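So this first bit is one chain, no partners, the form predicted on its own, shown in structure tokens.
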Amino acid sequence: MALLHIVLYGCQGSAPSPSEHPDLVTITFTHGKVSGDPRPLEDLIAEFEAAHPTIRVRDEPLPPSTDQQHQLYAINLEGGSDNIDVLAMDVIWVPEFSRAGWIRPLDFEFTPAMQADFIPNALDAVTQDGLVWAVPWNVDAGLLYYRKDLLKKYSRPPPRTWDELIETAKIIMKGERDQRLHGFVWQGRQYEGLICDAMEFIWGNGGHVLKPDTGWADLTNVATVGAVSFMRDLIHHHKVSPEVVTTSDEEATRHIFGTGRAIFMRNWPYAWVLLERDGSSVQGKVGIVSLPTFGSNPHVSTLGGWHLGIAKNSHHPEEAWTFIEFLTSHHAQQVMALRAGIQASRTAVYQDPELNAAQPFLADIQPMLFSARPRPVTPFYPMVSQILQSEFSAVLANVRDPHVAMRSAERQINHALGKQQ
């Protein structure tokens, strides 16, 4: 409990005392640090407070790493902390948090009529055991960014398959004769982002991590091992991805691409606004398409995004719900999409003319956002993720054979699941 208390209150000052403001309620909103510009969210919170003079929001950004955020939540919520009211949860956390009793069900507040306005796959991610535990705040899907100017210069279309990406990257790298120009950058550091990227390679090759019918790990299938081998080969065999990807997250890859040092990049939609802002080295030179796939397999993106829930021990659940309603409203989601590049979970926002004019790629990527696949759905996902992160990372560093790594991960996961179930 003390750990989160230090994070939450160390720099915020004290809230007004009840004796000074008898009708004032202060709720604490914990969430990951917004990528890029935090001002749109700050402005929305100020707008909410102006419209609700008896509610104040203590805005408490957590570290940007989802792994660190999860650790802080787990320590404090399991310890019975009452210092959190509204919490932003990664899409993969809802089954775990609901099973652990850390959040409140929202069925009475978040009615079926309200749910009808949200993207179906986002709703699926907040539903567990027949109950709804959170409201989708935003959605994400992995996308391929590319340099329009360079592909045009070499008469190359955006790649549909990974083989086409490798071919195009090699042609352009050879033609440009710039050792600083990389072919393809992505998120390969040992953290949750690596799982997102790896799942896209695995699904695109027809593989899987958990068997849909049994829920047990199955990582030694040919398609999964082949996909993991391909990730390694991008770095060590094809050499279109630099070794720095093994230590890169979203912002590191965005910086490489944004300074003109990469032809292709895998990232989330938020990067578009930052790449197109004034002063960007690649402003006006960026295109976005679906991620490549293998052969004739369908294009697949990992479902990302964040959901808003109410902590079980919150003393102000009614005020917390009022705040969640506001942050997930059409207006608030439109603001975050326009100003921060964070894509909405409400379907109607995608019909907004202003948003489509500002982000012309939306019409092309909307199907990917609406059909993105969730990572393995299990209350024990953090344990599964930690095992996979370690084994994937060893393969990318070229210190472990992909077959050996996947056999080890499969054995560890099934052993751990057997102990839990």
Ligand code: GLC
The other form holds:
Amino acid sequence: MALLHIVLYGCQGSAPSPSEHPDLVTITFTHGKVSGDPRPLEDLIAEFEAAHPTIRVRDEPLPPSTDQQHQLYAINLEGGSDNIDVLAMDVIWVPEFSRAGWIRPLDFEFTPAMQADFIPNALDAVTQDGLVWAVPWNVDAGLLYYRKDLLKKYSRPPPRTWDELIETAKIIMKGERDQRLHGFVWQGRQYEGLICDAMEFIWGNGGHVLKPDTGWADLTNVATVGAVSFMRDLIHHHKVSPEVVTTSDEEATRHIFGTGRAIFMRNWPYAWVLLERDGSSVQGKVGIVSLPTFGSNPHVSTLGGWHLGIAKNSHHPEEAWTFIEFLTSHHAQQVMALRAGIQASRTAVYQDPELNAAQPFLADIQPMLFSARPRPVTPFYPMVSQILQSEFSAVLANVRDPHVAMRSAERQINHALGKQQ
Ligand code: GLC
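What would the structure be for the form predicted together with this ligand, given that what you showed me was the form predicted on its own?
Expanding to the full complex; the earlier chain stays at the top.
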């Protein structure tokens, strides 16, 4: 934890002296480190500063993991820290941060006319208790990446169902006779990414975590237990997923797939630009489709993404807002999508001809991004997530029976939710 403190408090000395620049205001921008190339964001910040000579941005990249960032914000914001102005929040944090009084409502700044340009599911995630608390910066949805060349070689279409994925993976793994070639890699480490993946299996199988009509945990239903059992079976029974998925996050799986060692990968859209860049061993060999589902059920992706808000104790809310307006503008979102593969929260960016030429799959994935489903929406989400992370993880490690694990998670979550009433 001490290390995390240094991340935020380490560069206090770099603020310009007010006597040198009487009108200069420095705002601090905290956000997760960009996976891959940091330059697109750095260039945008430089462009903003050039256009606004009286505002300087102190860029504070935090560890990439959402769980670590959350811990850091909880400590600093709960402690009343006033050295954060603009913060990038994971889509799952807004209910908690707004209730805790860590961020300001933005209803005066982010007007309904402005909101109309954003993807509705992303807007829903920044609205809480009738107020809007942040501006959607980008959106994520789980996608299936596949090796076009290998599927073609074995005359297999991209899978529509999980059964088809298993079948195709087995055929290709057998045919290639390469011990290092895995079938399907995904995010199974004990962290937030595991919840994102698990929800896709659970929803795809018709299950849920919180019962929609009551809001209480309901995990022992057949669909949910079946989905979690299926995740375990991918590794331990079908053996199309290697055991290393139980310790893998997004970047670890991208590395395996990007070095040609997997046929299929579940990941967010950002990976494409990195897989297709010069020098990549899979350049030109990658396809993207919706995640498979169970039987004829609809395909479901988890909604991810990041929102920009203003910390309650910021001394510079006006400058903070000017910066948020810039970073969420059409221009800035187009730059991030094109150069970093981080997809826009503004609907119009998806029509951009340059972007569509560079990322031909965009038209196909747009419906998935626009219809991605939010993880359980509750101010107590971090607690729900922690309980699920540990139970899902025990199932994937094959040390706990799925039904027993889901019963335990259900009890723990309902006990904790009961205490909050
Ligand atoms: C991505 C998503 C975010 C999610 C995280 C999990 O950053 O945008 O919503 O929580 O991955 O690892």
